[in-house]
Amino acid sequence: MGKILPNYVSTTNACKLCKPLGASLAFRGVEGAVPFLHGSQGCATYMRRYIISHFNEPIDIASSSLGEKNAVYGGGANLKLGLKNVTQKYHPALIGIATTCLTETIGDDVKMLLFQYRQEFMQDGGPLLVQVSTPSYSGTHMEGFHAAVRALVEQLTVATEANGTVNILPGFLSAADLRSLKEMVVDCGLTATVLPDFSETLDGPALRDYPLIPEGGTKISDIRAMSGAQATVEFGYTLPDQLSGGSYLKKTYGVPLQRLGMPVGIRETDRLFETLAEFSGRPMPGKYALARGRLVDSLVDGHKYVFGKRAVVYGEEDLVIGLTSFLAEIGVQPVLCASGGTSGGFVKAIGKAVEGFAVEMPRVHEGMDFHEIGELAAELKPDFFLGHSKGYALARGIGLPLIRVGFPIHDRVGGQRLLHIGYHGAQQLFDLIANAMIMAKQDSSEVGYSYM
């Protein structure tokens, strides 16, 4: 008797997080918005514990709480309640309204909902109403996040004339790298829609008084003008034009469209830069030509700490792909390129990553959990792993450094302030993986040193 199989697959430790997570975190990077999920308590959260936990700021992410009887009757009641509720104690300018697995499951019609609300009670005004689709068991939390992103452009932007502005989505950066980005831009000479952009509302300053929707964010306005931008900057090799706030300008608008991977490392960084000097006529600003020369530098001095490490790279794809971009500048092997993401196109994406590079093409998979993951590191043997805190108890359980990018990032300090992108962070993760492999080789000596 043969070998019986079964027909399904398990995921033992997840390596994504849920579709409703990344529409909440880009929702929040609108200014005088409010997420909303419709759906159960349980949800909302999940979500405001792990979102804290990283940003250690706090969130309000609204819900419409549904129960045993909404699952049976529908949820449409909840939902008119729960905006309604939002609407007086917030007095937002934007809901974005986010569905989960069970109303989606349970078919509610959102869009019809939402319209009779419009009828029953904002004919006298109200907050701009912007819903998303998002149940986790049709993708991740970038696939949610991305979602989001075009249907604020889908449901915002109106046609308008010429303005001079670039478009930039940046996709999911941490709040540094958002900083980061719009100081580039301003060197530039350029002024840019950073759409969405929580570098103030996710990480901001300590205040006297509680805010209940922070300030900060991209502007309502901008968005809605963002069809007379003489371009659009859209960060993603894996971005399907179903998820493009870009593609859809570019269709619906005539925005023409760039598209750069996540300029991390100096390859990317310099594409970013060649870009951006494109649209403003101008070349690299001098602190940024500095920046990247002591970089360079420090490079070739802490070459001999990195060159021919063996590294596991895991995490959102397109994340991934510019780390592994940047490992190969370093002389670092990717061994292991894995994403709980299947966008479809990750293999090829990290093949260009390392073209020209001397390194191999590394074991690149998507949809793994970090089970998986587990089983090909026993294999082939790295030196470390590089991407969030939920691979610590892998990386323990082998007895190897786990060097924290991305997101989440849940024990230690300052993930929200990691900077990934541009020349300066590619100087902080070079320093971050050198010193690793520093301290790697220091503790397990026998006789320890102190002096390199």
Second form
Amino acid sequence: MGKILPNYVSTTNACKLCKPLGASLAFRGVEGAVPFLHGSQGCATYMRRYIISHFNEPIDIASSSLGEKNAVYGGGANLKLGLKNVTQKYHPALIGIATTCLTETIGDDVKMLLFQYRQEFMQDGGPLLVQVSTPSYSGTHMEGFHAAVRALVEQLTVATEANGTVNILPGFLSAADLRSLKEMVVDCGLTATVLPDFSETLDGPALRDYPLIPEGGTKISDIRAMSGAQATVEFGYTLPDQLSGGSYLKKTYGVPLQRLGMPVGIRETDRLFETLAEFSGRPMPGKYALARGRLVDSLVDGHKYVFGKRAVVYGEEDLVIGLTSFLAEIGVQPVLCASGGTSGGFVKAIGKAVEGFAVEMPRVHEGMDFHEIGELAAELKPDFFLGHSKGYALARGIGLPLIRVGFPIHDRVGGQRLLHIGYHGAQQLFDLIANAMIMAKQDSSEVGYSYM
Amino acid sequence: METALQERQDSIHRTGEAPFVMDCNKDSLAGAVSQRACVFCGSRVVLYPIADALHLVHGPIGCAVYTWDIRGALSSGPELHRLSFSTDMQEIDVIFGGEKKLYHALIELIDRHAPKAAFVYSTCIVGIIGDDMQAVCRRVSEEKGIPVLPVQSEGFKGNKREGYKAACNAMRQLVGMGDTSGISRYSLNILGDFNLAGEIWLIREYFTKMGVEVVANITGDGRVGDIQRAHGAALNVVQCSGSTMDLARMMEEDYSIPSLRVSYFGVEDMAESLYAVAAFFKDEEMMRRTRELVKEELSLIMPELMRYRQALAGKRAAIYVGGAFKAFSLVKAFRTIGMQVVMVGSQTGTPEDYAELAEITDPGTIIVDDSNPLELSAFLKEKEVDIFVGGVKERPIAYKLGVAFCDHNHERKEMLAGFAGMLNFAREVYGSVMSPVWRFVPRREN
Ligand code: SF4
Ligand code: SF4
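With the form predicted alone done, generate the form predicted together with its partner chain in the same format.
First the chain shown before, then all remaining chains and molecules of the complex.
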């Protein structure tokens, strides 16, 4: 991509979040785990607030709460005290420790501090400590998410006998997506370890007692045994090798790695089922053949409402790639694909997603903020925006519908229940998009037809 | 109690159980999952509603993006405050310093938005790498001809309170720059109201009806120009525990402007505040108008309020808010609608605040400083609370346990101040407590 936009120094309304937030979400998807940020109190509190507003669930993220003295002389003492207190109050099976900008900048050697901590306080056992370095001045919440997954795999797996299971590293999906994914795997007759899995920990039932740590999450024993799986499936085309848990398992234990896109839309879901069928040796279950059939039928029924519509798609790179692939399949022209991420692989992956379809190559931009998205959108004359709720101000400003997907959804209920993946997810997306287009036409028409 | 860590025992008290010395106003305990934010958060909440100023967060992206448009602070004009500006520091800035980037970001944004002033917030790592923000701000101010004010809000330098002070320090530099001619001798500045859901408009209307001129809103629906001439007012009325108390103190020092502490929550405190202002101006006619106003406002809300009172009488409430001063008013407001407060706490109260809470609450009431989810949920259960009042971070604690909830924090979209606000508050409480959904939650099943 040539330089089309001026090179801004400042960022306005960022289209990304910071690394420890991603790491906290990933840690939250492990059974019995408590996310712990090594830094000052504010970061943890802000992230909790941000996550709560989407999931409407409690999320306790502990912090070592560094004060001024610690910032000068090092945060070791606070880290240890914090770990001790969390252990005492939460009785966790695992504490996932992510650094923040502050502790990275002052140069705390967390690895060494944890070594000391184990010597001093963990002679009689205690929780597992998994640690990941997440300075936000390089990378976004997605790098933090992947780094935490990789850290879990690196620091927990041990050599095991082959066990015939499948590892799935899905990246950042919704709680509904994770539930759906697990169901697919079971329906295909496979046993899988999905890491992370916050489908219950961040979307749980009403309770009588406040859970110290909510039920659910990937079992630690399963993570340990990922080394013995028959294969790893990892979603995401922009995931760099050094952050890939799948690459680690392949290199260290020889577990074959299958890299797929996020299974959004028909082709990517087909690919997932083909892969699962290879592992199980059975064809796709009838239930899914039927869902696919219904999906195609509905696309035919509704194709005219969406054909040729122009969309601005933004958010995490891999989600945008999946969504773009689906838009191409239904004849929507993505005009701008934007992300705050800077993986370097975004353009190529978008190119592949639209290849072979009668749509033009959209404008694709990494490292974008909403100010820039807004400037471009004004030129590109889209019909709708597709992304998380932080694009609302923009969509409202231009007077266009925003179709909410991904994270965060801060201005609607049910963000955790949004389904994006699989044939069912594609069905939901299609209905949302088609109805948004029908509604826009209906609302702006003088007649107000009561039939489509 | 079992749920609290040993180190936290002295920060939890029960009214009537002497001796009462609250361990508070100190750094949060590591690992305790405090509900508090940081210094930066304190500065940001205070200055954020100044709608024609540029608010640039100097630091990595998170600190800025988590505070993007998070408050319901309304503006009647420009809305620059609703955008989130950041220098989005990268590794290279951390290594070589972020001053150059800050300079260019400021120039770029000032050119784009033509703000009346700019506030530059420092975050944790800026404090560590030692960028000379003062120098950059001075330079940009000279070049662009607007005040460019550094806010020393490195997160780790204490809690929210320190942030309030940093914000007040920045505003202190604005006050005194403007022309004060033509300001009435019956005039005041409103400090510590942030115009959530339009509250300050209501309060201004009360003062106008009394015959008092409002010079500057500090900071709800605030304008740089107004703050610059705030020293022309005869009085500062200050709401909210200390968030702008420091500025009032500074203005007393610099310009001998006296201040009154007020609260606009609940009918009692609201009326008392208006009377106190009228009394300050020692004007019989004004006092008469004030009495009239209070009477009229009360007559408008009382019938409906009493209906809620009937339905809610005897229900139990828990309060956990940022500042203790708001908690005082809430205790009284709950009394007005016949409810009993069984737990009350704050993130940043002082020993005096807690002593006062102990005075005004019933025996056995739990009083707590800088609490956390585990403690709060245990209190809710122990006291069989019917409604919990707090902010977004407290909401899921209540809901998970099947307890009603009322948002009384900066993010709320309901106007809860003033007489009309008391009615809204009662409606909110009623609307949550009386919902039929509680019938299905595990807490109510046997
Ligand atoms: S300091 Fe870093 S980790 Fe903390 S909120 Fe800011 S960007 Fe995120
Ligand atoms: S980095 Fe510092 S200033 Fe920023 S949110 Fe964290 S504690 Fe607050």
